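Consider the single chain below, provided in structure tokens and representing the form predicted on its own.
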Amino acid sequence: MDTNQILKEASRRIYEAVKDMAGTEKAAGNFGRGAGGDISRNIDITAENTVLDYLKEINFECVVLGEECGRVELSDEPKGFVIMDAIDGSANAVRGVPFFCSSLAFATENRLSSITDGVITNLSTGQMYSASQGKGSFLDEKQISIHKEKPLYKIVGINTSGANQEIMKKLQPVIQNHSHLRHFGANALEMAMFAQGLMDIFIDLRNKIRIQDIAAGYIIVKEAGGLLLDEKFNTLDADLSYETRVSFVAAANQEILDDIFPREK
């Protein structure tokens, strides 16, 4: 079984483990703050343990970098890193809002740019987005790509949750000039939908995003043909440290980017 298939099977097991938990008392609970800094809920712990149990079951030699569990070394000679946000969109999951996902990626080195595989599963529907380096991006078995035509309605994804005044001032022209703004509460799934062509650009300039949130989306967006840039519009890259926080812009093409940020050309 190759790495991509391993991530897919782990994702399938998450879906089976949590599909009936969303919006119920079972989803909640307070297990303290996880390695990523957020409060760990029961649905988060259940999903992470499902992945860890599976990786141990198949003796997959890796280091797991989990949102809740932190760094877990499953081998003295690991082949690389499994970067795991087993539940992205935990607030949605706990309340029963049907927009949350699992995000699993594999990197050979301590850099985003070394990610070779990624899988994002929509845990409300079971639909699975996946990508492997050089092989394209897929929704289930169908290859997907960013939106390539001039859009009839320009859809702008933008995450401003908890953004400070400086960030909001920078984003004010975007918010004022574009009427079709979207944010659903799970960055990984939104990146996957961008890669599917459902949005033309997705923006998060808060410098709050952890590597676990974007690792799978990183390879899925790239393999779908999208631009993935940092806040200075340089190619996005970062280390996999728990202290690392990033901003990013995923754009379908340079024309869209220049249209949304005309003063940043």
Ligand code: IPD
The other form holds:
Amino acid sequence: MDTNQILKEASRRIYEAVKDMAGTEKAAGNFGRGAGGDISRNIDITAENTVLDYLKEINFECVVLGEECGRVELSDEPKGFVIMDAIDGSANAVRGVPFFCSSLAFATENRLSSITDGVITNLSTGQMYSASQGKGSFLDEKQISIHKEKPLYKIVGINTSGANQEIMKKLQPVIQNHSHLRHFGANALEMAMFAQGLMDIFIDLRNKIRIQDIAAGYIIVKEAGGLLLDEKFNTLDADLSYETRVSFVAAANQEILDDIFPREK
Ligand code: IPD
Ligand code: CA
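Having seen the form predicted on its own, I'd like the form predicted together with D-MYO-inositol-1-phosphate now, please.
Expanding to the full complex; the earlier chain stays at the top.
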């Protein structure tokens, strides 16, 4: 089985394990703070253990970087890193808001730019987004791409949760000038939907997002033809450490980017 197939099977197993949990008492519970710094809920732990059990079962030689479990070395000679946010959008999942997903990626080195594979599963529907380096992005069996036509009105995904005053000031013109803003509460799934062409841009400039939340989205956006930039509008890259927090903008093309963030003259 190749790496992409392994991530897909792990993702499928998460879906089977958690699909009936959302919004029930089984999803909740408080297991203290995980490695990523948030409170781990039962649904997070169930999903992570499902992946860890599977990777052990098939003896996949890797280091797992999980949002809750932290760094787990499954081999002395790892082939690379499995970057796991087993449940992205945990708050939605626990309440029963049908917008949460799993995000699994594989990187050969300690950097985002070395990611070769990513899989994001919409855990409300079972639909699976996937990408492998150089092979395009897919939703289930169908190839997807960013929205290519000039939109009649732009759909602007923007994450402002917990943004500080300075960031809000920077975002104020975007918020004021655009009437179709969206924020659904699961960054990875929002990146996948951007890659599918459902939004024209997705903005998260809070400098809060963890590597686990964006790793699979990183390759799915790139392989779907999107621009993926940091807060200075340079190509996004970062190391995979637990301390790393990033800001990013995923844009369908340069024209959309310039329109949303006009360049200073
Ligand atoms: C969260 C979601 C959310 C974003 C938070 C993340 P989690 O991930 O992606 O959209 O606003 O910053 O922490 O905690 O549900 O895995
Ligand atoms: Ca999570």
